[in-house]
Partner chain sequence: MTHSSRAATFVADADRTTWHDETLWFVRQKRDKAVYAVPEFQDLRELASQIKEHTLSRLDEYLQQFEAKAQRNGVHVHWAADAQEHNAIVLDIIRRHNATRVVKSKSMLTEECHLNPHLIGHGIEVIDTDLGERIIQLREEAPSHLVLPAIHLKKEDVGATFHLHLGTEKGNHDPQQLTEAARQHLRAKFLAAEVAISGVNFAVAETGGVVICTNEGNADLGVNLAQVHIASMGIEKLIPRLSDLGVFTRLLARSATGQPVTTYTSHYTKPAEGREMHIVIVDNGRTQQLGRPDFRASLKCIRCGACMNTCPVYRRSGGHSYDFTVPGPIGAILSPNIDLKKHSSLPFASTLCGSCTDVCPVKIDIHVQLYKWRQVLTEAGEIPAAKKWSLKFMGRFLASPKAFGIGGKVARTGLRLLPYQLTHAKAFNAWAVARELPEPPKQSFREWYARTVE
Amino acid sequence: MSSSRERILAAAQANKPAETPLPTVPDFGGDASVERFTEVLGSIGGRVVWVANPQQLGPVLRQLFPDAQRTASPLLAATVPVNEQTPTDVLADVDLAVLPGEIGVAENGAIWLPEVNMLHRALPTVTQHLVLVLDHRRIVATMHQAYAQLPSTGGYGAFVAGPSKTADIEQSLVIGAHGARSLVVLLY
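For the form predicted in complex with its partner chain, could you give the structure of just this one chain?
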């Protein structure tokens, strides 16, 4: 045990204020509609496309991304096989990743993407374009409801809300900073 650890803990114990209660966070309810989710996702640079048959994504994807050569996905016959061991240079060439999302959040357009759905942890950000496939019945109203549905956050997992973006140059919004340049949500 390092002495800094002991010193920090001792100082925190000595200097902390009298105990105050931990509040219970209510479920505030809210709008969990597909319309709300679609509207908010659109406002943050993402896009919802309805698919009739989630087992048949090929035609939709060919139409949306006619130029995508190198695709990685656990949901369809992909051209780049990706797993946890895939080397960086292979990952770096992926044009399109199509991954299953778990929970959609209507208030902010975010989608919960756990590690087990990613093939490789870096895939959702290293790919040029990202498609998340989501069951519309998995849309909840708020982040409270989303966290309430998570059994745990696993080893790694992210709420992804739209494409990568930045406004660091004079507050001008630019889509496609370091991560995926676009985000399409295929709802079924």
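Please move on to the form predicted on its own, as the form predicted in complex with its partner chain is already shown.
Just the single chain follows, nothing else.
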């Protein structure tokens, strides 16, 4: 004699619907141009700066952020060593985080930032200013196209679109309210 549990599980198994294939997502096309990405990012408070190659990061950053004393980055000589164990009170003093972005999305100005590129999950939101370095050939037109590439970029990550902002109070836009006060994307 079977238990109630076994009868319920057997009934559920017998009434399991057949699997159906997922629908095909159409290609929505779109404009994957650097111009579109730059326009949209600018409209949400971010800024695009061109660099000829990643080796020019140091001089460009000194020009853009002359007052930045505490810098965290895997891309250049940093003054604050950061890893996933770094206490958040240390991160709170970081003036500038320079991190490699993986995918840019022209339709909304977002950049995919996988956890492996963040140094610490909190760093992109705790730093005063955030710089993402992106290969312009990695810009896609839509979020559909970006998501199609995500399986190859690792596990956790975030799409970062512009600096922190809110318009919760009387719909007045405030930049830098809850996170990085500015976002610059260095395209090469």
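Positions refer to the first chain, counted from 1. This structure is a prediction, so every number in the text was calculated from the model and none was measured. Take the two forms, superpose them, and find the largest set of C-alpha atoms that agree within 1.5 Å; that set is the rigid core.
After superposition on the rigid core, the Cα atom of residue 9 is displaced by 2 Å or more between these two forms. Once the rigid core is overlaid between these two forms, residue 24 counts among the residues whose Cα shifts by 2 Å or more.
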